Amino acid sequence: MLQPIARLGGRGLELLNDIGRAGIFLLRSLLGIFMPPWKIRPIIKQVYVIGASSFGVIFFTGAFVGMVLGLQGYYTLRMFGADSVLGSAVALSLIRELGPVLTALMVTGRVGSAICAEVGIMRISEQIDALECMAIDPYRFLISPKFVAGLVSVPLLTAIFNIVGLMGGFLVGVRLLGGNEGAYIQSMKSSVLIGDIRMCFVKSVCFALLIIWICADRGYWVHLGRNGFGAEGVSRATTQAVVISSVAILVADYVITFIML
């Protein structure tokens, strides 16, 4: 009778632990960033991992993005005679909401996976313990070159994919299907504000944030999981960092939508 609510209880007090050694982790990580000696090289390599090696699937997810914004906005729009704000529509959708959620998913696919199986790869082959037993601080050297890359990139490719989709969607809305270009260039310019692009900019470092945390922390701690140890355990232990990041932006993204507006 009370084996249930004993299992209950020790999934709970295994999410507890879960939770706290989460926020120590990203507490040291942080920490590592202020510690000297400080090295560039190494937030210079994380930062063309990050965000130069991703350019390409940004720009032609951007790309795309605003295409099939530009062609149902136009479409939608003309029914009630209000093409002339499709400049508006197309802006506003990518910087308040497409532009920051769709970048961080796109990272998370990409890099954020490959994070998590390096360092689950180096925990698993003991170089980590290596590196303190050599009295090297693992979240400095690993970690935190890696928040630091993550914190400047995304918002770099959030921009991009925010440029590249605006210009997608005159391509379709003015150049395609014969679009005013004069209203789609002064709707966008009306209707985009500051608190917009200053929406867009937190959401985009929120979201960095909680890539490089999650899947960084998923692959240091992979030794501790319930998904065995090993090869196994990795791709489990990846699988998991690039779901619980995913539900985590979009979760963030309504939190952070809900504050600012």
Second form
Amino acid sequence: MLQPIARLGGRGLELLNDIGRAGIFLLRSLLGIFMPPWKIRPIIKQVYVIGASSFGVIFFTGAFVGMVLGLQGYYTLRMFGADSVLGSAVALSLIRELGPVLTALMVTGRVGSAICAEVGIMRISEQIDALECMAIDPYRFLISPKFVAGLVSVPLLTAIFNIVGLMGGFLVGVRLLGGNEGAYIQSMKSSVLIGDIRMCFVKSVCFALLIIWICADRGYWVHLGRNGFGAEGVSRATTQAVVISSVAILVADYVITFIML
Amino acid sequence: MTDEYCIELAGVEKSFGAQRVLKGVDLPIRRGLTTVIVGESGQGKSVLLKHILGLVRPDAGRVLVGGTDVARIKGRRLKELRTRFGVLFQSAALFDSLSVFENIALPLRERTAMGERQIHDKVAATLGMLDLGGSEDKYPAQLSGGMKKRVGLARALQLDPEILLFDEPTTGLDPVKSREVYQIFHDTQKRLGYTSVIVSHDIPKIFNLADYVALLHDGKIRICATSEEMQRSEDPLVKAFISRVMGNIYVSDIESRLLRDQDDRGRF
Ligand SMILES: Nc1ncnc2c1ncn2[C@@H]1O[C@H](COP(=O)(O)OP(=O)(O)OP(=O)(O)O)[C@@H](O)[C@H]1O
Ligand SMILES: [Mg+2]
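Okay, that's the form predicted alone, but what's the structure of the form predicted together with its partner chain?
Time for the whole complex; same chain goes first.
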């Protein structure tokens, strides 16, 4: 009769353990950024992996999200005779919400899963043990460059997403459906404040931190066998990492919006 | 602890779940000499090496390296201790996103202030010594098992370590290559004076290299003696082990005689 309770308690302890370990993981990786020797090459490589290779995906999602916003916004606003504020509607939804959130979700799927699998494979093939035996700090060597690259790339990708989205909205709302060009630009200019940009930036930085943290952490501890062992363990950890970090992004989005609005 | 011993394991016990792997291992390892650990597959030889490295912590007992208990330190002190080791894993554990050259250069790049030119020369010299010339731009996935082992060896030798820990350095190498590897061990040890601990199944060839041979059986060191003493031992278990693994003695006898005719310089 007590068994289910014991199991629940065990799960709870396991979860606490995981969270504590993840906390130490984050701390050591962030400290690793400031530990010598500093090398620029691994960071550039990671910026390429995380940032440059996501450019295409971000460009297309940004364009289509902007276009669909233009389309929906145009017809909805016209019902109320408010199609002159289309520019402001598109810009605010993109900059405050959709830009940072969708960019982060795309990066999670595109890069987070790859990071988790890469680190996990290095773990199960003893490469991380080998690093430790060579007295090379695996956090500093492996994980810290990913954090730096994530913190640089994700805000930039978010900015690209926003710009492309605004142009997409303009293309559909003005050029295709024949809205007023001057009104679109004017309403956009007058409604977007510096606070909105700041919120967008804060969000993208926090999301970058979450993505790299969660995905790298799941891979790093894959040998503990929470998800099974070997290749199967890595594949499950990867799925788990993507799910957890997607949910975490949405939760964090709510919290940040609540605090900053 | 006297200065004579570089590493000393005392009463080391380790279980994985219900499985007791090490049941009180006592093993002194002498400075500047080669100690070979033999034993059947699955007896815990690799686990033993990982204890020396501090990758696995014992349930009981002490693992002293130069007077420091590896099991009781962590963080910076453990890292410092590890700077004295050169390690070859059983699985070689090469970094599979780095080329052969970058793998071997990694310890030099990360742990020394050497310039690219010097690193290049040093790595090239090691590659030549291990007959790996021409594969520096390949990736580990493109190497044969024996080549991986040799790249792992090259990487372990880069920082001129005080203590070398090798888990099956010659498994997967052909007889000629493994003899060359033994020759390299012999020469570099004479030159650099390091202490080496080698896990090997390559009996009897490894006996020529070993100053001491330790047999791990049933979670304990059954005997730790010179190769001759080991071969003459009256312990029935040791005798049984020797006769079992020396089953191919005739083959290797003929082989070594043939090779001695060809080339007199080799000890192996
Ligand atoms: N991380 C681990 N978790 C659980 N059991 C382990 C672990 N590592 C090793 N073992 C067990 O310990 C025992 C000894 O393993 P070890 O790898 O040391 O054998 P070995 O003597 O090196 O064998 P071989 O000569 O085949 O390499 C095995 O039975 C193995 O199942
Ligand atoms: Mg082994």
